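The data below hold one chain only, encoded as structure tokens and taken in the form predicted alone.
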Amino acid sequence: MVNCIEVRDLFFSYEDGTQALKGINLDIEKSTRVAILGPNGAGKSTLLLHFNALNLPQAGNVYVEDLEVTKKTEKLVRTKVGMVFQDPDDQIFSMTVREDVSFGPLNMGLSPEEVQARVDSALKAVRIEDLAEKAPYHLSYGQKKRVAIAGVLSMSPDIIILDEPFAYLDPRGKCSLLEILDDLSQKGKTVVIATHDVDLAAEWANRIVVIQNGKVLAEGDKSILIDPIVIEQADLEFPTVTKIFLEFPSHERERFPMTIKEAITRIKRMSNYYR
């Protein structure tokens, strides 16, 4: 697999003193799933911020598909990589929804033509098309996280940043952004999302990091999850699942389930087991 970003001993600081992050290194393979782990405070979303260069790095590098990180290609990297914050409101300031989906192409020098394309076109992948012409200060939170991505979305890049996606979403609305997310990693798509769901985690994503105190404290696939070094040292939670399954008698569990679907294969199996 080829690397989309890689991160070599980065360190950043704010202003305050506060060390975010402490030597980060990281690899992200193009077109994966990843879920970026960690409790509140761990560094999560000021690495996230790295990604798009709203951050720049004070030590150490970020590549992204093999470009640096830098103040001099701030603006090409964000048309590679787009960024989607928690708080929807941080992101949506235009009159109507279609305005503000369409602030990032024009600001790229497109062609009239081009920027309507690109906004229909993303308006129709998160489904708002009938939304186009409304206020965004009248939608749901739902809704306006959709708005949020479609501009996103309208300049096209090959990496999608979330930061905490499905916060304050109702399940209906996890739902639908889950699909969503599903519909861009099909297409290719690399797309990390930043959360402290570990059930989230266990169900979407295909690769795992886990931050812990500016630093990374494990990455690989979802069998992190189910590593009680990691959780308790990352001061996190079994999925849901797992600790159901952690009820069972030892010689039950096996490899610990840790999605509704691996659960229900476990439990089929042994209800033919002690027939």
Second form
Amino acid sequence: MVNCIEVRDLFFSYEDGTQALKGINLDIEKSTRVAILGPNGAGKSTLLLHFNALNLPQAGNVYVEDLEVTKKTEKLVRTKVGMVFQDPDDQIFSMTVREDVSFGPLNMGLSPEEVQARVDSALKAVRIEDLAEKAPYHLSYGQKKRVAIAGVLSMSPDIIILDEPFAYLDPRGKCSLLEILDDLSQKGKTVVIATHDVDLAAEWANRIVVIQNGKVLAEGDKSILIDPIVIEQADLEFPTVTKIFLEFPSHERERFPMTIKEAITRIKRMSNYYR
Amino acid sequence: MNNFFEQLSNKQTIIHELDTRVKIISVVGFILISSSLQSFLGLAVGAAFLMIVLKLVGTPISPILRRLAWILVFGGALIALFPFITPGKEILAWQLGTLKISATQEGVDKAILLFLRLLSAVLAVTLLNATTGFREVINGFRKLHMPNILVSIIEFTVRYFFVLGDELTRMKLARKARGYDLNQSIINRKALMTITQLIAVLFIRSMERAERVYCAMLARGYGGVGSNGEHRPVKRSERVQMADILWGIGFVCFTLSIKLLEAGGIIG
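With the form predicted alone done, generate the form predicted together with the partner chain in the same format.
And the full complex, kicking off with our chain again.
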């Protein structure tokens, strides 16, 4: 597999002296769905800002599609990596949805026809074509979130990063956002989210990175989420589904289920066994 | 802009349909000329004219007046000061120990003049807002080649005014939830402290938000005003029609004629 983001010995401190990143090493493969997990203040957001060249490495290196992230390459990097911020009000500032979604492509210096085409397809991708002429500040939170995502999609980045994308969304909003993210990964995009929602990571991601205190604590497939040592050290919790099965000592050698689908399969099998 | 003006600006009258550039220029012209008027009568006629036009384009007058009351709170403070700081014939005087406070006729006249000027300027801007969508006004500024940075500042102010307003409402609610009485007198030291802290926190939050907004703009390839400055293309094809210009001239001529009548000593 090809890596699209590589992080080597990355250190970063804020002006007030807070050391946010203390030697991060990380590879993100192309077309994967990555969940970066960690408690509040672990350094998730600080790390994400490096992928978009909004933070530049103070020590160590970050490579995006073999391009080293530096002051010189920051603009190019930003066209390859789209970043969706946690609070859509931070991101959306124009008078209409259409204007806001065209902000990125216009900054890229594209022709008006190209901008128009990209805006239309981005609005379609997040299913808000009907809101194009609306003023963003009259929209609901979930709708604003979609505008924010469309604003990034219109730049057609290969890598899309979302900081706590599910925070404050209602169940339906969560559901449609998951569908949007699925669409994106089906198109071959690399999607990286930062979250502390283990259930969501279990359901959605195929690659897990756990960050604790500015370092990578564990990295791998979803089985990390049921590793008691990792979970405890990272101040996280088991996925809800797993918590239920922990109460039933496993007579099988299989790992504990962690998604609803896995749980259903397991329960069906267990009921056959006891019948 | 808020819903009130947004709804109004969706109506269709001759004035709504006028070219935005013409409207901006004629409103600015109207304000410039009417604020140079010296007579109460001239200013009052100007203000009445604006009221009539507002009424003609279908604006309900009472909400407008309520809105005016808010703006006059700010102007009012200044107006209240004038009678006391302008030298002239005393009409009122208080002796407070060694300190003597007196109001003068000249001061009162000046205050009324200032009030009327403020009134007609605000009414003129209200007319622009009531007949033109905010976005149209912004585009109009751009078409008039107003520096992009100024247009952006106006745009951002309006955009984040509502976000800050929501934030303030939430903070007030949270304070109330912890038993704070909103109607306390601000002479109370504790209440004063709470209010100052609230304002300070709001300032800090705005600053932090500004940083995040800027970050989010950079993330989408923004390079600063000037480098790729106008992020919205302006169509050059829209030419001003003769009819638009005539309406604009007519509007400005109204106040100009008052000015001329005043200069000729006919009114005032």
